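Next comes just one chain, in structure tokens: the form predicted on its own.
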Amino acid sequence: MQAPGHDRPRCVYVDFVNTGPAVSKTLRAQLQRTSEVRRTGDLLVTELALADGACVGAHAVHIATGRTIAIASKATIVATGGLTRLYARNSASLNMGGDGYALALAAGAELVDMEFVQYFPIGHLAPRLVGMDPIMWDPFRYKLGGKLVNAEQREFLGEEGRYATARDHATRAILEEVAQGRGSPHGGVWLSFQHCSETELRAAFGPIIDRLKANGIDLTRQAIEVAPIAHYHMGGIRVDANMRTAVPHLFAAGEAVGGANGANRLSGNAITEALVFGRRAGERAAALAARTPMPPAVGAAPARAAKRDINPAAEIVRLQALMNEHVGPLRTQAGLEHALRHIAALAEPCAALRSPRGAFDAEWVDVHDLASMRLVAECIARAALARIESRGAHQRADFPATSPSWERHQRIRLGERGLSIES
């Protein structure tokens, strides 16, 4: 199937909405057949362990007991996914708050292209959709040519029946329709399949149509509302072709890696990227481990104590709303500076992290998440403020043109004086 921005059909799906689950199920089954692989769960990694500048494992907390755990490792791979949970409107799971970026940065690795956060243009907005993916509408449009229309029922992308607009352009166009007062009631636009009969819909998507009807959605009788939703991050940890970071014995893979997609990832590349980068990182890490002695036992993590009490869950919600409004798909200098002032105010309460009070300390988990999210949010906002142009997923309302002088990456490091940016 041919996805937007591609010049030929190259995307393969499993039942259109089950590609990711099918890949995950296959990989899990393979793991279960491999006795040499030891799996562990309910661990939250708080920091990477270092010895003489090299990564020798990690410190973690066992959520079910509150105990701190030290993990020694010959080679470590960060494969924690992206950061789109930073945004109020997102398609991410709860663990996608940028933890891997924060861990790698604190260990001495570089981040790259942090300003490029990709929004999926037609994320589900209304009516309420339960138990289904908010980004499920792409394959529907691919196969049946769903019409994207504004409040005047006018198609505004100029696609002429062919779904071909790249995600950054579609996102910008939808936001412009809303800004001009031509949006749908909930602040998006309409996606309509009313030109398709139920026979055509069932032939294309079978039982998915029944799942939609269980949600009260009949595509033959009603259009749905869609709007941009934070979906993917082109930035991340800077690696070489062997997936090695700047920290010896530390690798990265998948969406945790930055720089592979430039300013705007093409639809359909994410799973391929995860598989290719994952295999390369795994092979290189395994080869390194085979010739490396096991490091000495990793010492205990340094003791920490929170500087003042906060409501971390409420602060996460505030940060997500702030990022959505000021560091989302359309940015300005004033908005980015406002976001950075808010982020800076969170630095002190997030500077130190107390130990869990015991088993299943949800508040402690929220404090940890907030600290990581705050640091990563600062990386995005600072990189976005520094890039005074519009390029791909980074759109500046005050600098709408693309500048040839900015055809370069921005790298971020964390030092004693805080974050520093180089390009």
Contents of the next structure:
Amino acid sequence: MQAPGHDRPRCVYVDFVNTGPAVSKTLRAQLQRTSEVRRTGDLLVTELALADGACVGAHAVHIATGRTIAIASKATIVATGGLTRLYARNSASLNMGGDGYALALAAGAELVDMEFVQYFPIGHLAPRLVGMDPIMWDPFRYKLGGKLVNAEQREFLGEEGRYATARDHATRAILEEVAQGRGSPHGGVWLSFQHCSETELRAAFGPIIDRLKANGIDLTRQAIEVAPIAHYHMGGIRVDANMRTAVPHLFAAGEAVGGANGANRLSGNAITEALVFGRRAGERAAALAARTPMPPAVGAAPARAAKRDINPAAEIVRLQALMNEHVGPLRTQAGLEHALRHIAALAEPCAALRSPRGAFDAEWVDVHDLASMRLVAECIARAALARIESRGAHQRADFPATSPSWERHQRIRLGERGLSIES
Amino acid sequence: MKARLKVRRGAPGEAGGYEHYEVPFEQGQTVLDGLRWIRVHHDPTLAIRFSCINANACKECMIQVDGKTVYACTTRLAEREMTLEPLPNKPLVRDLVTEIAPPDERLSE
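Same protein, different condition: the form predicted on its own was shown, now please give the form predicted together with its partner chain.
Full complex below, order starting with the chain above.
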């Protein structure tokens, strides 16, 4: 397939709407055949362990029991994915709150390009669809084209039949239609496949058509509403060509890494990124581990007690709404400063992270997540405020032009006095 | 519209019992939406395991609704009382959370 923004057909997909699950299934099966690899679930890493500035393992909480666990390690790879759970409208799973960035920052690593958060332009909006990934309409557009129209039933992307608009441009175009009062009832635009026959739809998407019908959606009779949704983070942990972070013995791979996709990732490049750089990180970490003695057992993380006066689940929802509105696809100085004030006010309640109280302490998990999300939200907002231009996924309403003097990366570190940005 | 959720709470070794919640919902919303609403508006200690939220990809939110084993993320809320319980054939962790990971992926003692 030739995906939008690519200059030739180079993307492969697994039917039906199954690329990610198929890749995961294959990787998992390969892993299970490798007896030297032990997988342990239900562990939430709370801190990377350091000795003489190098990473020697991690502290974790076993969620099912609430026990704290120390893991000694010769080499460690952060492969925790991205941060799109920070946004109210997202295609993320629950573990995409950016905790890998927070762990790496606290250990002394650098983050890069944190202001570049990608919105996927045609995320599902309405009617409510369950049991399906909200980004499922991309494969539909690859195969069947589809008509993206505003409330006046006018195609506003000027695509002339072919699905060719890159994600940053399509996102801006949709938001502009909505801002001009030409949006759909739920605040998006319409995507229609009503020009396709039932036979064409079934040939292209087989059982998915039935799953849509079970949700009350008949594509031959109705258009659906779509709108931009936070989907991927171009920024992340800064690594060298061997996937090494600034912290000795600490590597990173996948979406957790920043810098491989510039200011706007092209579709089809995220799973490939995870495979290519994941392999490289694994090889380099294994080679380092082979010549490193096992570090002594990591000391226990100190138990902490703190009083709570917030509902962390509610605070996460508030932060997500704030990020979506002010640190999302369209930004201004006033909005970013407003967001930063809110983020700063969360610092104190987040610092009061106690130890978990027994089995599956859901409230503790939320406070932990909120603390990571708060720190990473500050990184995005600070970098977005500093970049006074528009480029790719970073769009400033108050600085709409792309500036050649901003053809550079911003790097973030965490020190004694908080975050510092260099460019 | 409002659903009345009767939720089994507690962990092994605790007294436990049912708690009752009234949850506002719109047509199409799910039992998982209702449980997340309870955590945000009433009680963040309510334990429910889920990861992918809406895509039915992670398969972690399996519970019993009115005695039937279902995914909370694909079961729609209804304007009546619904009884939510942990899976009866898996070890209980807390509230609606049970131990569902395959044995070789669990933390060894």
